[in-house]
Amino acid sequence: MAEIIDGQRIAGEFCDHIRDKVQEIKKAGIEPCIALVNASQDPSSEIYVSRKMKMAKYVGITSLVHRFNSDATGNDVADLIGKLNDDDRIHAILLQSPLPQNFVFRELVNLIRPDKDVDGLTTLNQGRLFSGEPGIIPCTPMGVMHLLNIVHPQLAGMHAVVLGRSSIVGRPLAQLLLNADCTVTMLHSRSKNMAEICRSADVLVSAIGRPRFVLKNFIRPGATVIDVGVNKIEENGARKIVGDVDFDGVFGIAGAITPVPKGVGPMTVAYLMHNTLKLAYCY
């Protein structure tokens, strides 16, 4: 039976540490501030923004939220990003995703100054990660690594399989695992023999965005399973959120597993605070 990796508790402890650090730099006259830009009309996006605001308040970071109406254009968002780039009070800028379909996320996120790119998604910061140079690293992959390091203080030599190749999670996470001296296999929607390959993993991370896609036959007994997926489904007449992993089926086989919710999600928010602190203090 698997150990449940309590991301909510771990994130809370990490944020207590961040709060102490925020108080230290405030004594030096630095007031960390993050700008959250939300152009989406999706209710879920507003929920995520509210959670980030709540955590920012808890750790002592100022959060400024900029919301757009449904008639906003990409140029409107671009103009705002330009103003935030030039505002010395702002240390960090987050462009909340997903964006409306007529917006191009990559074009807009690349307008953020790299030294204010709190989620490490600009081409420059991603290039720094893949080149092994210092920079800001995406929050979710950092949160995943934090959880893995608690279960496995020494990851070197382990075989890690990553399901998903997005620039937000899969690709940067694979690089972080390589940096930790893991042997890394990346799988995606066109990969073959996925279950067989996954069964060879000491560590399996799923960020593929398919509800309950990872079944018990994907799991080597004792493997660590990190579920990044957040999928909305209807079940028995009710809406609920489930991960990429069939938790009930995998629980009896894995050695350790994250739940959804209260697994990776809280760690993403915690590392958003961590990166804001880093941008305020180091850049």
Ligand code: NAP
Given for the second form:
Amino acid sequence: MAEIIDGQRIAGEFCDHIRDKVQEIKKAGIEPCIALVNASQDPSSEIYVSRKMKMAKYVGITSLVHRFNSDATGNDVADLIGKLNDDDRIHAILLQSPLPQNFVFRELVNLIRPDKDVDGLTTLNQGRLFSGEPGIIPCTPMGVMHLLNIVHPQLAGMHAVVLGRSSIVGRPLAQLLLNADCTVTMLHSRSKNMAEICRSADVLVSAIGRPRFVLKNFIRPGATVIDVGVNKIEENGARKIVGDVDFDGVFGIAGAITPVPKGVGPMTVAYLMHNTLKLAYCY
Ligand code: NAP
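Right, and the form predicted in complex with this ligand of this protein, after the form predicted alone?
First the chain shown before, then all remaining chains and molecules of the complex.
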């Protein structure tokens, strides 16, 4: 049976450490502050925003939330980002996704000043990651690497398979794994023989948003499985959140596995705090 990687506990410990660091920089006269921009009309986004505010409060970071109604336009969001860029009190700006379909996420995210881009999604910060220059790295892949480094302090030479190639999770994660000297394979919706390729993985990370897609025949015995997926389903008349991995099936064969919820999700929030602190302190 697999070891369960307790993301909730690990994120909690990491946030305690961030809290201490926040106290230190406050003594130096810096008040770290993040602006959360929520133009998403998806009800889950408000839940994610309130979790981020709660954790910011815990670690001592000021969070300011800007919400938009359903009649807001891309120009309204662009105007706000411009104001936040010019506001010296604000160190970090997060544009909550998903945005409604009439918004172009990449255009809006690229309006964020790269030195306030807390999720590392501007083209400049993504380019820095891919060229090996220091910059801000997306929170979820950083959280995944934190968990992996606990299970495998030495990742070099391992075969890591990443399912999903989004610019927010799959691509930056593959780059971080490559930087850690893994042999990396990326799979996506057009890939073939996925189960077979996944079975050759020492480390398997799924970020595709397909409930229970990864079955036990995808897993090499003893492999480490990180489930980034967050999928809402209805089962036996009840609403549930499940990952991309069929946890019950995979639990008996994997060496270590993250649960959903309480796996990667809390690590994403923790790294949002980490990146805010970094922007307040280093830039
Ligand atoms: P996304 O932008 O929709 O990207 C999904 C990726 O999965 C795409 O690359 C897509 O391939 C691939 N894919 C879709 N169906 C597939 C299939 N049947 N087989 C193989 N690949 C498939 O999603 P995302 O933003 O990366 O998020 C992915 C999941 O992670 C979602 O459930 C999201 O809610 C979750 N998430 C969780 C956290 C967290 O903190 N826990 C953070 C971010 C995201 P193509 O490129 O070919 O279309």
